Every structure is written in C-alpha cells, then in structure tokens.
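The chain that follows stands alone, in the form predicted on its own, written as structure tokens.
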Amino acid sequence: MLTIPEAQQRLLPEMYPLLQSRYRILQSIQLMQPIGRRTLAESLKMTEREIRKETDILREQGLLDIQKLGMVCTSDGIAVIEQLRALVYEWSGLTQLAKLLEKRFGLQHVIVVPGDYNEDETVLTLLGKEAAHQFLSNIIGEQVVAVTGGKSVASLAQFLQPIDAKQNVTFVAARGGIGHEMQMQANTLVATFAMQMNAQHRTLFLPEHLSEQAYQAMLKEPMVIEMMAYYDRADCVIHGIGSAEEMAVRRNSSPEDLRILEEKGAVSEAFGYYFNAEGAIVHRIRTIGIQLEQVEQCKHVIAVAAGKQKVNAMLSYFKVAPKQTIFITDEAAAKEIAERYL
C-alpha cells in the first residue's frame, strides 16, 4: 500500500520538484542568515536570475524578510521549514536511505540530511544541527559526555542550548591534543559545548603520542585517573569518523608509521584504534584517552561523518560500531555506500 506522500507524488510529481527547490533555498537562508542573494547563488549552484525569482516569492508569503545585511526567515518560514521536513525527506528517498542503512549494518538510527558536504557548505551545518537535536533530546537528568575533536563534531557547537537548571551535564574531553587546529581539539569543543549549555566541562592536557614510560607513569596521575573514572561513566559519546591516513597525517605520524598503516591495510581511525576494511583494529595507538570498551558501554552513541571520500573509512568502523549508535551523514556519502553495498 502507498503512503501518504507517495500517493501524493504519483499524483503531483511536478510538484515535488519545485517543493524540494523552496524548501532547499528556505533552509539555506534560515542556515546561513543574514545571506546575500549572489552568496545564496553560488553556495547553491543557482544563477541570480533564479534565486531572486523565488525568494521574491517566499518573501510575498511572508516566509523570509530582506533586511540590509541579507535575507532572513520570518518565524512563519522557520516554522514551514520545520512542518515539511519529514514530507520533504521522504519524498527525496533520504527517509528509506536512512532506513536502509540502519538495517544493513545494525545501527540504531541513521540520519541522511540533503546535499553533498563536499559542494555545499550549508551540509555541515546541517549535521550539526541534526546531531546537535538527537543530543539534547536524550538528555536525562545527570550525564557524562565525553566528546572527541574534529570539524563534524565541532558543527553542533551553535545548535547547543542552556539546559534545564535540574539537569547536570558535564563534557569530558575524550581525547588529548592531536594536531595543531585548537578549535578542533576536543578540549576546546568541551569547553565551547559546556559554554553554550551552561554545563560543566573536564579538559585533557596531553599528548595523544606518549612512550610507554611515560604512558604507564601517566596512569598514576590523580588527574589521569579521574578521567577515567568519567569514561567509565560516561553517558554519551559524540564522535567522528576518519580514514587512517588523514588522522595520522594530523598526528603527525612518521613515514615510518604510516608505512606500517598502509601495510596492514588500515582504513578508518576511532578513538586512537585504527581499522582494516574487516573491521579488524590493525594498530592501537598509545594514548590516555576513551577506550573502545567504554564506548561500547555508554546508553547514547552519536557518530557524525561525510563526504564520499570518508565512505570506506565509514564502512571499516561500522563493523565494529556499538549497536546503540546514532548515525548522521550526507545524501552523497549514502548513496555511494547504498550503490556500493547494498
């Protein structure tokens, strides 16, 4: 039997063409406002002539309102934007993407926003945005959340609010420094995230790369040792994804260590555990930080990841992905694993 909004499509599809178009040029603005018709344009392959044709017409339906630094949505069109989402996902094959994936590797929710994060930069915002809500609506009462680093995670920054004074959130840090981009670093995004939420925050000051030494006198440290306490009760863990080579590019790995990773035929990196296309952990890097087993025991998994070129990394981790994860990527990244695997 069809659904509603298939039945509708069969019966109007010209009209689903011209919906998905608003609906895309409607949400750009409300992600990106105040906005420029000649920078709406180029961010969504548009010409001008276009974007002004229809944003004059969202503008006579009182959904955005042009103010001197650009285009803005009213309430009414934030409000539209919210009321058709689910209509427009589904009529654009993202709901039954989604659902594919969940099914296909065991997931326990797979999110596909529009677009691909490579071409629009509005994609990342989006992730964010839809990470940023499966977070606060799973927050009950006293958590820990332990978060790594990274440009995906970092995209939930601006869609974080203040809780409610009887709940006690604290971010833990769940790596120490790697690299040399410090808005990226997990410290800095716990202290950005408790900053927007009006939660409390726990840094890691170290280096991800320690000798052996080193790595066992750490162990010891009162510090050290409260963190893994909060690993050990860590409620929630909100990460990304990458492939082997760039992090260890970004860890500054010698030609010798990335010799070794190519040889094992390492393919993703989470949480300093590298992974073959198996799935297998073919190297482990020595670091004080989250551990895969406390991973696998948190209630609340939130994985963000896109990009076609992460897509074998993607598939690597996924065999090892805790059941309880949440899964947000692009339509571009899905529908090459969807071509690809399924």
Contents of the next structure:
Protein chains: 2
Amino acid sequence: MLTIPEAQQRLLPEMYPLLQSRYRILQSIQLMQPIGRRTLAESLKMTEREIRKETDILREQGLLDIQKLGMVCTSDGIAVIEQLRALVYEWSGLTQLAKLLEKRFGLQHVIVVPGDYNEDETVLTLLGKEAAHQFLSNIIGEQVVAVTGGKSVASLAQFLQPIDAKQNVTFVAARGGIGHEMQMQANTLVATFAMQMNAQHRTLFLPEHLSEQAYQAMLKEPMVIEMMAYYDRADCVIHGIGSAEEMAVRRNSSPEDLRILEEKGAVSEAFGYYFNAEGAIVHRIRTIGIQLEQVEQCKHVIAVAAGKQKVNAMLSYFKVAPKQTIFITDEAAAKEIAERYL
Amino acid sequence: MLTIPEAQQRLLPEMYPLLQSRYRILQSIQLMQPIGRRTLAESLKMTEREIRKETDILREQGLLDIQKLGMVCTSDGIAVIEQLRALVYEWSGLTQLAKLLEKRFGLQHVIVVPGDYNEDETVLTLLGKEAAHQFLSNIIGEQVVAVTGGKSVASLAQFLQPIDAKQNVTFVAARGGIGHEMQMQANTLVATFAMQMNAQHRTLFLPEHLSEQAYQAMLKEPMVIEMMAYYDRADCVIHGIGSAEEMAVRRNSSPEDLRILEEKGAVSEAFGYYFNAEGAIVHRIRTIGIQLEQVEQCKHVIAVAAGKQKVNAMLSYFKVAPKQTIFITDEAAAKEIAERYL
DNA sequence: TATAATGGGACGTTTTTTATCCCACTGTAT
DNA sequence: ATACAGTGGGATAAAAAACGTCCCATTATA
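Complement to the form predicted on its own: the form predicted together with the DNA:
Entire complex below, previous chain first.
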C-alpha cells in the first residue's frame, strides 16, 4: 500500500528536488547567518538569481528575516529545519547510505550530511555540528578526550557548549606537534575546545619527527609521562582520517619518508599511523602520541572525514577502525563508497 | 509546535495549489475515463495546454495510461487518489466547511465535494459517489428505500453495487409521477437503482396534479395502498432539494399554482412539499407520496443538492430537515452558505 | 576613514510556457 | 460501407517568466 508521503511524491514529483534545494538554502543561512545573497550563492555554488528567488519566498513565509547585515533565520525557520531534517535526510537517501556504511564496515553509527565537502564549505559546518552533537550527548562525568588535528576535527569547535562544572572534561592533544598550520593543529584545537566548554586541556609541543635518540630521551620527560598516562585513561577520541599522500606532503615529510610510504603502499593516516589498503600499519611518525591499542580501549571514538578524495583512505582505515567508532562524513564520499560496493 | 506537513507547507507554499489542481485532474480522469485532453479541459474549465502539461507528468509517474480511446487512470493512480483524498479535502477546507454546516443546521453528517456544480460536470459524479458510499455503508438487512427524482439523486446510480442476496432491499418511488423527463424521474430511478443492486423496486405512475376527487379515489386503489404501506415502513430516504421556482417551472405548474407559490413565499421543494424561507410548508402537490412525518421516522435520510443557485432552497429546507439527515453538496454552495453565516 | 559586504533596483537576454492549430488514426454510430 | 466525432502527438509563433548580471546607496567594521 502507498503511504501518504509516497502518494504525495507520485502526484508532485518536482516537489522533492525543490524542497531539498530550499531546505539546503535555509539550512545554510542558519549556519552562516547573517549572510548576503552573493556570499551564499558562492558558497552553495548557485547563481545569485536563484538564491534571490528562493530567499524571497522564504522571507514571505517568515522563515528568514532580512536585516542590514544580511539574512538570518527566524525562529520559525529554525523550527522548520528541525522538523524536516529527518524527512529530507530520508528522501535524499542519506539515512539509507548511513545504514549501508554501518553494516558494511561494522561501525557503531554513521552519519551522512548532505552536500559535497569539495564544493560547498557549509558541509564542513554540518559535519562539525553533527560530530559535536554526538560528542556532547555521549560525555558523562569525568572524561579524558584525545583530539587530533585537521580541518574536520576543527569544525566541531563552534558547536561545543559549556558544560556543568561537576563534569570534569580534559582535552588532550593526541600527538605532539609544533609549527605549521597552528590553526588546525591538535594543540590549538584542544585549547579551543576547552575554552568553548569551560574544560581543561593538555598540550604537547614536540617536533613531529624525532630521532630515535631524542624519542627515547623524551619518554623520560615528566610532561611526556603525564601525557602517556592521559592516553591510557582516555575515554574518548575525536579524530580525522587523512589520505596518506596529502598528510605526508602537508607534514613536509622528507623525500625518503615519502618514498618509503609510497613503497609500502600507505593509503590512509590516523593518529600518526599510516595504513595500507589492507589496513595494515606500514609506518608511524616517530613522535609521542596515542597508541592504536589505547584508541581501541576508548569507550567512544568519533571519526570525522569528508570528500571524495578521501574515500580510499576511509576504506583503508575502516579495516582497522574500532567497532565503537561513530563516523561522520558527507554525501559525496558516502555515495562514492556505496557505488564501489554495489 | 510545527507538524511536519505544516513545515513542508511553509517551506514549499506553491506546492499546495499545484497538488490540488493535479489531484483534481487525476480525479476527473478517473471519473470520466476514457477521456481526451480537449474534453477534459472543457470540463475542468482549463486550457488544453495546461491539461497537457499536467497529464504528461501524471503519465510519467505512471498514474494514468494513455490509450487510443483517451486517458485512463492506472491502479496506482487510483491508489494515489484514495490516499490523498483526506489530505486534499482537509487542505481545501472542505472538511472544515462540512463541520461548519453540520453544526449550524444540526445535521448528522455533511460531505462537501470540491468544485462548482455549475461549472464542472464532474462535480455531479463526485456527489453521486459520496452519496452512494454513504448509502451503501448504511444498509443492513431488509430495507425499504424511498427515492425522489432529480439529477442529484440520479447521480448515485453508477456507483451502486450489487448486494448480498440475503439483504432484501426495495426501492420505492417517493412520489407518483409520469411523463416528462423520464430520465430523472423517481420511477425511472428506482428501476435503475434496483437493477444496479439486484434489488426490488416499486413504481407509482400517477399524474402529478390530481383533482380532489381523483385523489380520494386513488387512495382506495390497492396499488396506492401498497405504496402507502411502504412509505410507512421506509427505512431510508434519498432525496434532492429543489429551488421552488425551478421545480414549479419544470413541473409545468399551472399559472395559478405559480402565483400561489410566489404569493406564499415558497423557496424550497422536497418530496413534493414546498417550504418558505422560514421552513413552513406553504404548499403541497396533490398526488400520492411520502409524508414529511414518515420521512422523519426514517433511520437514514440522504439529501443531495449542489450549486449556488440552490443555496436559498437549502437554507429554507434545513429549517425542517430531520436531524438524521446526511447532506452531500458541492464546494461552491457550501462556501456560499458559509459566507452568509460569517 | 577606507573597505568590504549588504539588500534592493534595473535591464537586456534567454529560456520556458502558453495558446492554438494541424495531422493521422480509430472506434462508433449511421 | 461511410461519415463522424474524438483521440494523442507534433509543431509553431507569441507571450511571459526566469535568468544573469550589473549598479547603487547604505552600513557595519577594521
């Protein structure tokens, strides 16, 4: 038998894409408000005219308000977004995609947000929102949270909210690091996260490439010993998944390291580990950091990664990903994965 | 809090009129199939192009099939119509209108079908469909059903279905009649209804205007006595409501009768009774027929009438209508009534 | 004070929609 | 057998709507 929404869709097939597009616009406005037509159009890869047409309707409906600084979502608009989220995700097949990935890779939970990370910046915000929501709804009492670097992980920051003083949360940098791209580094992120949540944090400023000697020496440092203890106690890990090549290049790895990685078939990177297509560890950055075994002991593991170009890395890492992993990705990547397994 | 359909409507306000119009087209096709573009366009007072655009979409959706003889509804199309009926009626305010009339006139149940009887022939079919549905779902066991004439009542015919042999239904003409407009006469209708349902029927062929003498003589006729007995036992009445003037003209009433009717302020007509605006009986055709008191004794009374020009008649008759009356009318009339009482 | 971003207005161009034919075909009634 | 009314599909010129793209005055912000 036909359900009413199905019947509605049969009678009005053009409704679905329109609804989806308009939802996307309203959602983006909510995430980027206040925002102007042109900026929004650029962000959503749409023409100014199209944005204008749709926002005119949304304004008439009282879902958004136009102010001097730009367009903002009204409370009605937010209510509409909330009410229709499940429906839109269901219709876009996002829920189905998520279930598919969950099953295929034996992960605890998968969330697929609409859009393509490579084409639309708001996708990053959506990733962060969902990841933060997952994280916040899972922390209870005293917690040690290990955090890696990267844009995906950084996206959580704006959605973290202050918590009860009773709950004692400590963010610790999952690996030592220093220097380039401070904004996305683990050390920076733990500080930001802690500030947003009125929580504690521990940083670990260390070079990324230690010689064997230096490494052994560092192991005796009190600061390092303290961090190692934290890693042992970690309750939660929030991490990204990187493409091996990209990561190596970004880390200014030495030519010999690059050669070694390529030789050993490294595909993905997470917590400083490099994995090949079969999920075997083929290399590790010689610095202080959380161990894979310690990650596996964590109650909660939140992985955030998006974009088609990371699909190979995801597939590789999923071979070893702990089953308690909650994975947040974007539609483009999820579809790419689904296509390969169809 | 916003419901999901409400949210959907807020985000996609143009959906509702489109859905309604497309529903109307599909519904009309179902009622008039097989039918061509041009005939349908004329019937719905739309342009051929518009019909073409919509039916193209409906065909793509597999809701209708295009055959040599014209367009027909597929089983999917019928399912969609059934599923969305309640929704469309609710959105069009038809349900609300019906409730309003129910309350205002103290009727058991009111059904308002979309459209305007004066502008769209399919409205008559809808009236018949709903009325037949009401009738069929109310007959249980042995039943005597009195039926008057008129187009509205005639519209039930095509929707009456054969019933169980165990159930013994007898249609009786509510009044004597003979001559003009056989098609719509009570005597013709009872025969048609009975044939459709494999039921019994009794006709009463009598002149519409009897002299006092002839009337008294007739009362002694066995045939008439039998009919009177049926009227006494009647379980159900199906009748129309007429505008006094129209009816008088159609019945070729004598100029003196016309004058009398006008003088006494006759507005409405039902079962051969004429009522004034206050609902008082001002005249009665002198022929054999069911008595108003007998109608009031019936378990079920189904009244069918549509069109703006009958609003005055409806309002007049409702002053005396039995409270067990189920009234089926069209949107145009219902709105007209609602406006007068707002 | 300079700048960058905002909403609103305007306008020529392009695309879509609309109204209205014609055509070949087919059941049906004469 | 034949005329006819009604069918879907095709085509086309005109009208209308949508579109892309500027400009402009204004205004927070740096």
